[in-house]
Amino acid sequence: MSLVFAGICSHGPGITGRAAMADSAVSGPFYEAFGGMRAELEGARPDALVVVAAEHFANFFMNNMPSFAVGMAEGYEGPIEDPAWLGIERTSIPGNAGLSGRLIRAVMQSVDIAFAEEWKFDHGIMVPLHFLTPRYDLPIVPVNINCQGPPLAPLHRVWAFGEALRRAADAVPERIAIIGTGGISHWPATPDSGKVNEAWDREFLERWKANDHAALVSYTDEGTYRDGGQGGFEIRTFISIAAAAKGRGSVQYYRPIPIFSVGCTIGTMSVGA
């Protein structure tokens, strides 16, 4: 079939763990696009979720360390946090081993990349699901981004590794969705936890919006780091489906939460040619 949907959105562990310490003015709007996102992703009937997220060493470590990969099973488990922490309770999230599969070698041909047949999420994923596929019910493609330990990949191949996923999912018959999350810019488990810095988020969104491919990789990582913090290297996840979609986006809600520790975003972008 085809890509048939395409956002992006936050992830951070306090959207869900410190939900009741939010102004409810500020992120009921935020919960309220989620869940606008989710009646726009059922209405495009995917077989299946590609998540593209940024694992925060939870299963991938120094020792092994992919620029990118891809589960390949059948089922996952989530949350590989404390479920109280997070405030979402562990369950069983389905896969598609065979898609995953068929997936992870169109994507070959172009793009060296790991695939993984056991993966636990963390609230990389797990937070956006517990919004947009509530009953976990929706078979899951995960999709890791090394953001965390450098060297990081290049944004231009980050870009490759996106068009490379739009045409493995152009080459199955099944209706492929996809979502990339993360930061934008914050500073997690550090003295500037909370600290977000909306000018610079405001900047990256509309070139994402745009789909403006030369500005999007030309962010360096000094300067992400300066100005993002190392959660800002997480811009990779939202350059990948830019890149996977090929269309322009709108953001339906963007603003700092500093409780949850990001500039809350959710957005949504055509599906080009």
Given for the second form:
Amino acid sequence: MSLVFAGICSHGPGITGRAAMADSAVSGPFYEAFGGMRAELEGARPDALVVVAAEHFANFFMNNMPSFAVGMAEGYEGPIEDPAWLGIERTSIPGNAGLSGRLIRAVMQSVDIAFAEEWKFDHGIMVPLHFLTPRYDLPIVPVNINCQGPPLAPLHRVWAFGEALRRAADAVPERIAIIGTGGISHWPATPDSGKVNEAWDREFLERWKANDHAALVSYTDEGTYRDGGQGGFEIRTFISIAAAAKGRGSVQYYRPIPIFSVGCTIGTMSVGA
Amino acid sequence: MQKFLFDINRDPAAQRQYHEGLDALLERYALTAEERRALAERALGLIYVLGANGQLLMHYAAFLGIPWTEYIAALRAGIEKYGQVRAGVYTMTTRLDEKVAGV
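For comparison with the form predicted on its own, would you give the structure of this protein in the form predicted in complex with the partner chain?
Every component of the complex follows; first up is the chain already shown.
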């Protein structure tokens, strides 16, 4: 069929795990924006959801770190984190090994990737699914872009990977939705947690909305680390979605919520030709 | 050190061995004396300073059942006691008295 939905969202574990520590007047509209994204996703009637996430050592480690990996299992499980800490119960999530295999073969025509028949989900996928497919009834195709263990894939290769995902989605009969999950600037998991460079984030989102290829791939890892923190490396997931969707973006929600450790973001992008 | 954290965060068998005896489990890893001490004492602040990836460390703290505020305080105390992070990309960039998110 084709790509029928594209979007981006935050995935910080505090969004669910520290919900009670946030001012509900601030967090409420963010959760509502997640609800709006869910409605739009469901309205697209997808057969499967490709989740391009930046995992945090749930599966891949520096002993054997792929730049790009795609899951190929009939089912997955998550979260790996303590459920009480994350605020999400451990559960099974459906996959579709056959669909994954066809997507993987198509992507491999232009980009070398790893595949995995075993895959445990961490907050990078579980937090978005908690809001977008809370019944865990939509088959998921997990995708990882290494954003944790440098050296990281250059952004022009991330772009090529996103384009390859689009070609793959267009080549299968199923209706495919795709989301990218991650942060823009953030300094998570340390005493810096809560620090956000809002101006840098907003500039990134302008480039993303315009689907400005040259501007999106012009970031350097050195500059991103300086201006966006180690969490900023996750711009890769959002950039891959722009490359896949080829459309124009809109941002339904953006606001730093320090206790969630990130500038909370919800965005969708039209599917272009 | 990070390999231990990776295993303990995701592998139920490693988690069982952890509960049966941390010292025996640590024997399986190539650790410096300082790393071994940090892990044996569950000294999150020292593990942080020694260069553990923040995501690995955060998930380990969740495994230990340490609340978020205590986790952040432990890392800040580690910096105060041992100095800046020695390796990796999770260097602390805020001041010790700067509670960015109020914790």
